[in-house]
Every structure is written in structure tokens, then in C-alpha cells.
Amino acid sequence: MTSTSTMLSLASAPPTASLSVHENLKGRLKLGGGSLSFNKEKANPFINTKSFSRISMVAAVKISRFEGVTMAPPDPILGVSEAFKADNDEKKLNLGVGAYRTEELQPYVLNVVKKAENLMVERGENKEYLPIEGLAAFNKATAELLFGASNPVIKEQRVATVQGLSGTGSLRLAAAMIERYFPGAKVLISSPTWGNHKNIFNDARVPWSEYRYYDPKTVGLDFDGMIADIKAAPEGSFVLLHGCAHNPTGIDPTPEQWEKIADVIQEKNHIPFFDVAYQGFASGSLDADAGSVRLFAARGMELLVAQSYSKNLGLYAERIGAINVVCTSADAAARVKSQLKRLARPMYSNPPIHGAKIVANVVGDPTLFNEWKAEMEMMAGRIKNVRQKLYDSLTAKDKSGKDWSFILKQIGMFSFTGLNKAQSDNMTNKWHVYMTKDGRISLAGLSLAKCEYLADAIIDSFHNVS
């Protein structure tokens, strides 16, 4: 007798069903050929009982405490995928994902990863758990690739690195940080950014708001937009920045751009927040792919800095990376390293360990690091030569006189084509190219082969669809 049961006599239900329970379920249940007794004094002690001259056996239909729940909507880039898996047309074009494939269009395990592994196979290294601030080869590693073995950062022991779950987990523990420690701080995002970004700092319950990045008119970076937007931020606001190749857009600041937006995050005493996913896999150089974290660090700005191994060494489903958080001293250091640690414990406990040791055996041997450096330059170089060839199949099949030049000035994997929602729609609807809706492509997913292809859908979808 409940508002959340729906009584099902069985005296409607088929006759093998039908059955009777007498005498208070004294008696004994005959099914079939067996029989089940009942024992009162061993009954279960939480149901309540009460007595009836006749029971019919009923079936309770429960409404799901879970009712509330409503269903999710699709991720924007990861149910792109699932489309494209849909799809049977041989001519599908999957550019929404960036992750790296070869000329012909299949994912690549680096060679020196496979090197990194056969090591720890031999060494008959154990599965043990990490500590929770990860694997110090891998933490003293990234620290000095990131900054520079020299840096005086490194050699005063101002840095706190602590071994994250990629690039995500290490951008949501550095959120935990600031909800903490700064409860009311603003993080100021540009727009457009990854689409992760918003929903890190949502479920962390860190506010924040947008400054220009990207202009539509010039399909380039609307630098006093942004300029002025962190002017206006209030004092001491944490400002996320792409430490190279943006995403979405594949627009970076020049050198003298950053040197400017440094100064306005001094002058305003922000507190500058990176998230470096792409070092030595946008131009093929870790050094020059890191000089933007490292123009910060020279000014004795406190900074922090998120980094991921999933492009650069392929560790796409390792989930390997590190949160930074540079101080002005070794004190202060430890203790914010401390403090990562006591976030991190109730979150995930302690990272893996594969992922960590390929990127330590990589780094800290010679001919690995160098034969890494060799594999990202390839990676790059392809990158690159396919963003040549699409700019140069644009500009002999479009008869209009438009500018495609904008395509040459983007760096690393991806490409902000200016196409908007309707026509990008077109590009997946007739052409079968899917991609995020709001005109980023995924080069990394496109080969030489297919540059004139999807040249003639951008082409088609610019002029043809409004």
C-alpha cells in the first residue's frame, strides 16, 4: 500500500502464477514439484509483516529514485565520432577529434614509446603504487622540459609539480587549488577556448567569464579585445592562456604579443594560468613551444601551468600529465605542493604509473629524447604540409577572389575554417566532413589525398549556404 507500487493481483496473472499464502504463512508454498517453508522466527527483520486471511502474492512496480535525472546532452567533439562511425559513405572525412594519424588516416604509436615500453618490460618493473604527487622521475622530467633544466625556477626549487590525470585532470585539480585558496577569484577564459575548460571550472565552482580572442572579420586574433578584457578583469584574477596552438582556433600571440600581455597581467597583479597541451607538437621545437610559459617565469611572475603527454608523445589514453605552480620561493613551493596533494587524495588517490615511466625513460635518456624531438618534428612537419596543401587547393578552386591566407598563419593541429553552425552542418550533411559546429577542423585527421576533397566542401558550404 504505497504511492510508488503499482498492486498486481495474481488472480489476473496466468494460472502457474496464481497462488495463495494461508494461516499467516504458516503453512507450506507448493511450486511445481518442490516447496519452500517458511520460518517466522528466521524471517528477514527489516520487513514488516502483518496478518492477513488470505494474501495474494503481488509485484511491485517502483518508480526509480533516479526519476529526476534527465539525460545528458551528447559531448560536441566526442559524439562527432560516433557519427562518423555511422556513417558507410567511403568518402567520410572524421576532422572533429584531434588526435594524430598517418598519411593514411590511422592512429600512431611512436616508435620511441614502443622503445620506452620494451625497457620496462625488460626491467621487469612492478605495478606498485605511486605516491600521490606521482612518479618523481616523471615530476623532476616535465618540470625541466617545461622550463628548462637551467631555469632559475628549477634550480631554486620553486616549482611544485604534481603528476595529473593529463592535461583535464591537471587543469581540475589546479581548480580545486583555487576554489580553496582563493574562494572568489574569477578565471578569465578566452572565447572561443577548448570545450572542456567551461565544465572544469563549473564543477570545481570556480566563476569565470570570457575575454575576446577570436575575430571573425580577419578570422584572426582580436588582440585589443583582449588587451582590454584583462584590464578589465578584477585585480587578481586568474587568466587562462594557451600556451601555444589555441584551440580551437590554431591563433597564438607573436612574441611581442605576449610580451604585452604580460604586462597587463603585471600591471593588474593577474595571476597567469597555462595550459600547455601541444609543447613540441606545434612547430616541432619544445623550446620555442615553451617559450610563452617561459617569458612568465623570467619575470618572477607566480604562474601555473597544466601540461599533457597525450599529442606530443601519443599517450592519448595513458592520461598523462602534470599540474605546475610556479612560487617566488622554495617555501611557498612546498607547501602548495603539499596542498595538491591533500586535493588530490580524496579525488583519485595517486596517479597511474605506464604513461609516467614512458615519458621519464624518454626523457632522461639521450638517444630517446633525441629520437622523440626527430618523431614530433615528423608529426609536425606532416601537419604543416597538409595545412600548405589544403591553403593551396582553396586557392585554385576558388574563383571568388576570397583571401585563404588565414590558413597559413594557424599553427598545430587544428584550423578555424570561419564556416558557422549552418555551414558546417553542410559539410557533414552533403560531404560527409564532421567536424564541431562551430568551423574547427582536426588537420591532424586529413591526409594529402584528401586536401582537394575537402577544399571543394569548404568552398561549397562557404558560398552556397548562408
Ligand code: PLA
Contents of the next structure:
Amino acid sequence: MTSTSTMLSLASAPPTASLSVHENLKGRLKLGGGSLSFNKEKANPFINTKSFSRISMVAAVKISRFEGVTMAPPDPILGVSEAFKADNDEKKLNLGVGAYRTEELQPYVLNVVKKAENLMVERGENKEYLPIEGLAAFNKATAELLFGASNPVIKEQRVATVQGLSGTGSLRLAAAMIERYFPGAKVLISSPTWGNHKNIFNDARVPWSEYRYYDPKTVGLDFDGMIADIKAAPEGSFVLLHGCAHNPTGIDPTPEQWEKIADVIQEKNHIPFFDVAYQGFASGSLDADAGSVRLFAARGMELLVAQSYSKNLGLYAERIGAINVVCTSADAAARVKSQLKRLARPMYSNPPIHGAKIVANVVGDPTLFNEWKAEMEMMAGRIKNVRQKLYDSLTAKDKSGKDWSFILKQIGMFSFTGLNKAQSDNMTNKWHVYMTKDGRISLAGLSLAKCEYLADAIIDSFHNVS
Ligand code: PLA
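Return one more block: the form predicted together with the ligand, after the form predicted on its own shown previously.
Next comes the full complex, and the chain you just saw is listed first.
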């Protein structure tokens, strides 16, 4: 009997606790890992005794209806933060989750966010429900930020934009749409990719397979492998692409390579599906980081784009983002939007207002918008400085002659160090450096002051652990 079927049999028992135990005692009762066998007449001590009801009550309290539920493993990324919190060593560093920290390693609330929030208080804004598709001013602002306000896809009203629960929720909504309207269609994802992509498509019951992306030999892009795998996929597949700052590798295609990727996607009638979680955060420029998406849109292709404001506006916990579906006609976009709303309604009804108002206020106000761009450049600049200092420290300290320059070629908030699982474990267990087990470190969680310490930890782990 599997855990699931045990759970189902327990769940289908009558609601009275004592009765449910009694009923289950007729057969085999599975308790966590093992199972117990009862013979109703002979072996069962609970039955045919005078104190039956009292004992069965006691047993009922002890045996949970959730006995068949096993302990889930910690999340490979967010679980790192939990482990970090539990460590009391003062040298500890959290380079796990991609969350921006100041040079003092403190969380950062952008000044423009504070100003936008003050505006909201001054205006005495209410907390009424938003429509299912979200705040109209946000949806307009977010699509314009992504494609550029004068882009034909906007002018011709060919984009269905729905506010989502940040990047993750927007990806999940798109996955639900794929499952409903493209049954059996496959999503191609890069190898490696952000770990949650696989969870999202698994949970939405959308089949996926991987295309080659990272080449450990060159510590760069396996461009030929990527093209070959996209070509080999069944016609009409969805191809998930990281718009900029590929997570976890920090390796992006060049503009010429993006053109070739678009060629093969068009050739195969695939549908590009962009995940844009770092617009403005990779290069410091909102426009440059949207270049890949705009290149595909300019070809007249239909595409999906999930957006997130967690990193570029530091709105991690506000859960604000969007799903955009570019269609060939305004009519198709209107129909797609109506179906996205239909999918959202039973899942979470309508999205939260606070982050949407912040984004709408910042993007919609020229002064705040310019201040935001300056703050984003500052954040992206700090990450670049830390990247350079880490490289300098590694090069100065490591006498083995190893070439660490790949670190400088990567962009965005992460560095893919090439450390394997055992080496990453050593980073945590010996050096109190918390990171994901795929060797990824978040440079946004690093300060200039800690670069030398980190370099020592990496050199030790790299050379002394196999
Ligand atoms: N897409 C990619 C490629 C991401 O890296 C992340 C966040 C998201 C989407 C979703 O972010 P959102 O839901 O907050 O908008 N990745 C983080 C955090 C920064 C995480 O794992 O949730 C990371 O550490 O990889």
C-alpha cells in the first residue's frame, strides 16, 4: 500500500475520530514507515473490551489522519536561508537566495519604493479588491516597460497582460494555460535552470525536457548543443528562455546568438516563453535587459513573458509581477486574457494591490522613474564591484594558476563557481558560507569586505575537496 493510498483511505473514513480508527482497524493500518496487521477478533486489544470507546478515543488522538504524509525535503534555495538563520557563527554568509544586500549586508528598501508608499498614504488609497487581471495602471506600465511604449505589440493591443503573484505565480499561470490549451505540448528548459521551473511545470502537469545550455569545459554557453536540442524538439514546443542574467549560470547568449535562437524557434513553430526576473538588474539598463524579448517581438512572433519586480524594485515579499502573452491580433489577445483570468479566479481570485501600486507609481512618474533607474544602476554596480573584487582576491590568493576569469564573464546577481556538491558542502560546513548545492553563489549577498574570506573558502573547497 503506498502512502498516498493510505492517505486516501484515511481521508475517506467517517469524520468521527473514534469511528475512523475502528473502521481502519479492520484491515491493515499503515503508520508512517511500517504497517500493522490486526485480526479483529483475536489480536486487536481495542475491540471486544468493555472500555472500547475510551481506548479507541486515546488511539484516535494518537493516530493522525495525516500519517501517510511524508516529510518534504527543504527547498534547495529557500531552505538555505533557514539553515543560515540557525547558524550562530559570526563569520556566516548567506549567498543562497538571490536577495540584494547593502555593503553592510543589510536588506535594502529602495528610496523610490518608500516615496511611492508615502504617496499612497497621502492619497488615502483603499484596499478594495482588484479585478482578476490586476491593477490596470500596473498592467499598462509593466507591458510598456518590457516592450517599450512605442512597440507595435502595444500600439496594436496585441499583448494580454495579467498581473501575477510575482515571477513564480506568473510562470505558474502560464503553465496552467499551456496545460489547458496545449495539452501534451512540451516545455523545453535549459540545463541547468532555476530549480523551481521544474516544480512549476510538474505541478501544472506540463511535460518538459531539457536543452543543453551550460558547457562545464568552457564554463560558457553550449550554443551548438542548445540549437541542436531546440531543433530536435517536437514542432510547436514551448521554449523557456531566461530574458537576461541566466539563473544559475550568469551566462547569456550574445545578440547574434539570440537571432539564431529566434531563427530555429521560428523554423520549428515553437513558442518562446521568456522568464524575465532581472530586467535592469543584469546590466543596470532596463532597455538593454529587455533586448532579447524585444528582438523576438520585432519578428512578429507570438510569445509569453513572465515578469518579476522582486529584484529590480526589491519588492520580494510584495509578490508583484505579470504574465504577458503577445498574440498576432488584438482579438486573440483579448481571448487569451479572458482565459488567464478564468484560470486565476479559482486559484487566488485576484492579486494583491500594494506592490502593483508601487510599480505603477514609480513607472508612471517621470521623476520617480529616473530615480529608480539610478538606484538600479547603483545596485547592479555594487554587484559588479563585488564580482571584480572576488576575482581579484581569488587570483591573488590562488597560487595554482587556475584561471578564475569565467567569474568576470558571468552577469547578474549570481556566480556559478563550478564547485560540486561536496565542495559546496565544505563551503557551508567548514566556512559557514551558505549557498546552493549546484555551486551557485549570490553576489548580491556579498560585501567587498567579505571577498577575501570568500576567496579563501572557495580556494580551500576547490583544491582540498574532490
Ligand atoms: N525566475 C527566475 C529565473 C528566478 O531566478 C526567480 C527567483 C524567479 C523567477 C521568481 O522570483 P519571484 O517569484 O520572487 O518573482 N529566484 C531567486 C529566489 C532569486 C527564489 O528561488 O525564489 C533565487 O534565489 O534563485
